[in-house]
Amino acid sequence: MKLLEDGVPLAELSIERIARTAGVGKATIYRRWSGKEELFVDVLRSTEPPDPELPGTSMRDDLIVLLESLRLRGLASRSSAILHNVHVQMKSSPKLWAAYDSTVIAPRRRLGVEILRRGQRNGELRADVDVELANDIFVGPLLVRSVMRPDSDLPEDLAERVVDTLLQGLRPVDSPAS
């Protein structure tokens, strides 16, 4: 983290330099990580907050909690130059991006899809809705505002507004609004 905070680009990081900065031998680093990419992904993972505890009361409530965690992550990455820079570097490396995707993004995505599938089983979501696409539609506004439009607002009620707006059109026709 120290090297990244100092603005050292990933391409200039070496296990030798990391070990020297940490005050340990290279063997100590290699005992835990096979290389700098694996170490880098672990560093990124350690900066991520844990996934939220879902209330399990309804699909709507769980979606709001999940999207609120994305909103908070967006606020955190906006206020942290290091996180922003690290993510930019990571996206330029397919190997790093794949590792980050499989350990951080994919589990969150699975959680969102499972919430929607449960909603279909419980009658809170139309059975004909493509849950993979619906998940992207729910998450999309938070990602656009966090990543593509960093000057846009991330108000406290954003998650609730996104969920309620989308559920208006995705609920079964005979379902009462919550």
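Bear in mind that the values here come from a model prediction, so they are computed numbers and not experimental data. Positions refer to the first chain, counted from 1. Basically, rigid core = biggest C-alpha set you can superpose within 1.5 Å across the two forms. First, how it differs from the form predicted together with a further copy of the same chain.
- Core-superposed comparison between these two forms: CA of Gly35 displaced by 2 Å or more.
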The other form holds:
Number of protein chains: 2
Amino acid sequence: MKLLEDGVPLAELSIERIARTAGVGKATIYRRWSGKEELFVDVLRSTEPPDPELPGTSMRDDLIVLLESLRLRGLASRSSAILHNVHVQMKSSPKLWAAYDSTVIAPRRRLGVEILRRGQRNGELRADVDVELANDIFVGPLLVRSVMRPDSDLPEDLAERVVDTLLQGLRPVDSPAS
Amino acid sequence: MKLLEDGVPLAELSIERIARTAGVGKATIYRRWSGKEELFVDVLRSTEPPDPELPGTSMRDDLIVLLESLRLRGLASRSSAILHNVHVQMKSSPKLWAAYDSTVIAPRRRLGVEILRRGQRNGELRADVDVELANDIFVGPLLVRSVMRPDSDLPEDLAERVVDTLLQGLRPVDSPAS
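Would you generate the structure of this protein in the form predicted together with a further copy of the same chain, following the form predicted alone above?
Below is the whole assembly, all chains and molecules, this chain first.
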């Protein structure tokens, strides 16, 4: 974090430099992390809000908590120039992005899909919906606002509005096709 | 495009270098573009599929065409390493991103919102839905797959499946709350 705060670009970070800055030997680093990518993703994860505790009361409640954690991540990334730059630079390194994907993104996606499967079992979600697609549908609006449109609103009730709008459907209720 | 194909980083592109490569004077460039950002966004836009022709037959049909154009953009960006790198680098320059946003993203968003407003007027979309939020909901899944998950599926029927899933709603049709 100190090196990142000092503005050292990711490409110039090496295990050797990290070890020197931390005042330890390279072997100490390699005992915990197999490489710079893995270490870096851990550092990044430590700066993010922790994974949410799901209430487990309903699919709707769990989804709102999951989306709210994405909203908080978006706000954190906006307020921290370091975090924002690191995210951007990470996307330019396929190896680093793959490490971030397997450590942070994929588990969150599995969590979302699991919530949706429970919803199908208890009748909150249509059984014929592809849960992978449904997961992208629920998280999409949060990611669009956090990642693509850095000046867009992330209001307090956004998670709840997205979930309820999606569950209710977008077609008018009195429509013959609904 | 030649400079980008040669792998020149954006930070090293200057109007002077562009003019020299094109064999023209700097004044010739400045007659059409006020700066390097504006020129660059135009170059980028010229490599993307053109904006879609909307059939205008229904909100559903228009939305499918709009989302299909996002899917094609996603496929184009994946197949072109230049395009992908340029997108990534662009995100690290707030000035360049702002130029891209106002030239490419904002008009596309206005188009989506306009389609949705027409849908509210002709009864295809619930009148109480926030159209800005609804637009993020429709485009979100496409952007998640194109931008965040470079190895995810972008199948041919994705646009149609997203639109129909959203219009139908995610709650089971026989649910008492639906």
